[in-house]
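In structure tokens, one chain follows: the form predicted alone.
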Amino acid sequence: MKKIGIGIIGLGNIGSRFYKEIITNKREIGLKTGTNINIVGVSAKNINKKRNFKFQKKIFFKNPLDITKNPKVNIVIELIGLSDGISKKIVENALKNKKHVITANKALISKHGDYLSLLAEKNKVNLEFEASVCGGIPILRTLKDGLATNKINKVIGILNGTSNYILSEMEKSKNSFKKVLNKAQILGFAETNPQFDLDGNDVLAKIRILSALSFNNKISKSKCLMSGIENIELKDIDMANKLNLRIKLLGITEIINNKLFERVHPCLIKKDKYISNINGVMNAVILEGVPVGQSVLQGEGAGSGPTSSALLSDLLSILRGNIKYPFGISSNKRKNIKSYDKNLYSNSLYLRFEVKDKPGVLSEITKKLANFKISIERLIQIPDRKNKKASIVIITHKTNERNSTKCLQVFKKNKNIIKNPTLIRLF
């Protein structure tokens, strides 16, 4: 059996839980692959932390970066997770020295995938990112093996749990926002710092990834739609039900008259559609092409167990020898794809304004709306005559972007309107 050593930079929650995945796996790993792995290396912050496992000092090392330089090294698995500074430096040394990387950094594929996949091919390594997107589902390797003949013409997915928790719990308790925030960091499934999760920053890195393999593409570093849940409310929650639709948090990308269209943001959704229904930290993608029609991938796609599963699934592909393009294709077939100008993409929108109780306010709206020609499906509104407020929710025809930002930004100005309009797209 062939020894291979393995490398292991990072030991949080993750890299704790793939380090005792392969001691335990060890043997089953040896039968699938043929192969004798040792974990020769490890690096971390803090060597005296307390950890639920232990190591041998001598394979500790307190410069990562001598891991890519190690020739009992043949796998590097990087889980620090920052999109540059050592991250990069990591990944960038151990493919420069022939050796395989495997990573769960989205932030790092999204911004340098192109660069590192590029490197690899060069030294014939691999480059392995599975558990960037979607943790134990494995849509990357959907994309580039089971479904490497089909056409990919769009993708859907709710691809955050930490969002999608946090608006599924908001309906089922009825609690706030920030109460349900604290509940999730209580319970691990937000960050100290959750901001990556709620602005939609990190779905934009996963669906940038997404587009690449999808589409055959360069990662693309265009400007997009993009807004988080941070400014969803109770009310939006309970309204969203009254009218028999849910608001979750999706990531989307798709090709529309031959340009790049990615966007992430609210939306509401009809409760009898399968991806309204999609709760908790659960992930899913919805992908449409020809000819396998729409396939449907669902699991958990954060924690230490679904992420491990991932990066095993990577690391028995390299055991086995397959020699891989990173992103599916030679990146010299590999295409830039001009992006679709937002402002010209269609919605109908779910707007709310919270407003003085006073005469007058509501023709106000209206008449700002049909100056630029956004017209009004439906209006409910809400008083609150003990504080002299109201809620003005309208839910208006289909509207370009271009027409709705600019009436948005005129609305901040009226003083009549006491924050800024809250506004879900409809899906």
Second form
Protein chains: 2
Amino acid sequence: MKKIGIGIIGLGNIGSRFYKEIITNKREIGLKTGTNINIVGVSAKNINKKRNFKFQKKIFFKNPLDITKNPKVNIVIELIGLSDGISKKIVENALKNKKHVITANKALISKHGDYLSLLAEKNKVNLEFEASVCGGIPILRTLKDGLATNKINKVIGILNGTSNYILSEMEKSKNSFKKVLNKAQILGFAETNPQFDLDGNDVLAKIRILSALSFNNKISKSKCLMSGIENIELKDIDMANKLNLRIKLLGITEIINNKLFERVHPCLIKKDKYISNINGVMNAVILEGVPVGQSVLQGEGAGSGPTSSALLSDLLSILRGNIKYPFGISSNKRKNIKSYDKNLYSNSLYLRFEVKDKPGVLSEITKKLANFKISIERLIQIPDRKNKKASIVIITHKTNERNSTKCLQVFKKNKNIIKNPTLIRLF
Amino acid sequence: MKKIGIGIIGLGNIGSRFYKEIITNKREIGLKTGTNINIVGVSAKNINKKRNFKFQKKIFFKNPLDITKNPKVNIVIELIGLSDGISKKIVENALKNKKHVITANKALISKHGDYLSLLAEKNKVNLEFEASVCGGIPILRTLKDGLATNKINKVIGILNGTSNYILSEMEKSKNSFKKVLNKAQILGFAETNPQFDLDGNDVLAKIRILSALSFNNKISKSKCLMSGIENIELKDIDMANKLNLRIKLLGITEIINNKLFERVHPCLIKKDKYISNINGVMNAVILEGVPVGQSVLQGEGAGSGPTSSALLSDLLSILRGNIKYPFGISSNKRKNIKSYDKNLYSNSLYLRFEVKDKPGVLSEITKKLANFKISIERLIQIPDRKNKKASIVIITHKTNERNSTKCLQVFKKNKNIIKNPTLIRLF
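Mind sharing the form predicted together with another copy of the chain? What's above is the form predicted alone.
Below: every chain and molecule of the assembly, starting with the one above.
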């Protein structure tokens, strides 16, 4: 049995669970790979923090970079999670020192993945990051292996458990965004600072990784159509419900006329569609490819269990001795695909205006929309007489992003419109 | 670029599509694997059959076994599909001659998989069979790689597209089993002889392969709880509908008290459950594991596209140079897990009796059920006065298989009961 040393850097929720899973599964991993694995180094901010497992003090490294150059270490697991700084240094140094690297760090991979994968290839070691996208769904491995040589056309996903939990729970409990977010934080479904989960950045990072694996392109740096769920109110959830629709934060990437179109935004989806029935903290990915047709994968997206499952699968892949290109093909074969001009993207929109309840306001709005040739499919007005306000919900026919953005700009100057209109794209 | 010769045996629907996919994807496969692949041998019953592609006559082998010993051939693709006979010989000879083998043959693998995988290991070549279970869903690779080291507890699947299409279409069209089967045959969703698809044998073969990969056991040979969909009538579909249930043919494998329990039978499932909403020719697999939680995979199960996708993924796995154990771990580490006594399995049952419309018949039935301590949760009687008949549908409380089998035996002697009762287990 070949002896393999593992170094784990970061012993938070994920790192601790992974540590224990390795101990528990050591025998089975040995059976499956013919290796004798041992954790020979760990590093964390605080050696003395209370943890529900024990490790020998002699394997603790105060400076995590020391793990990356320790001759006993063959595989470095980076679980700190920064897009730059020490996380980047750890991965960089480990690869340069010919250590395999496993990371759950989507921020790092979506920003520096091209550079780091080249580094891994040069040093003939693996860089694995299955856990960076939908922990419980082996989506990267499915794209690299299970569906390899399929021509993927489109990927649609519910990729952020926090957002999906909040939207589901608002619908179920009829509680406000704020209240539900608070509950999510208590239950551990949202972080203390949930900004990246709510504003779409977390989904964008995952979508960029998925694009690279689906279309063999270098990770796109261009600005993407993105909005999060922070502006979704209970009113919108209710209205969607009445229209037999459901709001979901989707990440979508596809090739349109040989150009890459990545986007992240809430969508209004018919309730009978599969994707609108993925509720709570679940994640789901729909792949459309040739020859396979449509493939759907669903599972828990985050949490220490699903994430450990992904990390273990990366570990096994390395232990089985498969040196693989991190993105499925060699870096120099990966293409730069131009970005699709998001302004050309055309879609039906849901617009909610909060207005003063005064005569003429509605006609001001509809007139402006007409000026921009945005035609109305449906209009619903909900008065709030007590506060002399009203909500006006408009479902438009298709219009492109350039047009709708310009049009919504104009409303900013209108004093009868109390706040920026809420915009949700129809699926 | 390393030159690799491929031999394809069987040029039916799947073989033809796969042939074309290889030609189309040759360049991309080269990029991903650094190999130069060429089809150097094909074999089929009839060289002159009209095909929508052309091959050079000189690569045609009248005797498929000649392909398995041809020095130019490195990988043999077996697409004939028999559980024994020539299919077995081809795979056996190819492995003995140190050729990698890819097959879509679930009958062969579920019967001789243990022997053949040992043969592959001895000869240090790959035996890959992703296409044997749910073509469009990379489920075997997911178990071997993506969810590797998870402790899988239970696998539930809709694994037969033909059966699922028939059940869905009966519900949708309100047509009889026979009519819908006929339509399925015209559309190519059912074979001319669909027996194995309808009687559960096809699902059983897949379940046995899934068990072996999930639980690391040798393929079970013991008799399994199995029934197909041939006795499902439109009456049952309608009744299910009224009860807010849906009938699905499920394959289920799980470990109960360290014993293996494999079963294949129609189930009545609540309409709001995920699995009851997999319709038409779609397949789905639900995996429950630790630490991953629940994972769901859904995709097209059969057809030349999805099956080719699976074959291509096997091909890539081989070309990337990963010699792997066919069942994930070495044959001598695979366990013999004892079978759970299916007679102990306890469940609620749906029973439909077709009876003569005579006084006392109902009480005869309920009395017999009471004798066997089978208590009734719900009873629905549907008279058919014109024909002096009635249908009696009974939903029972939980009872075990031994008991229900004995009880149903007794009814056979009852002349007022026109035919064997239809039994469907509740999910």
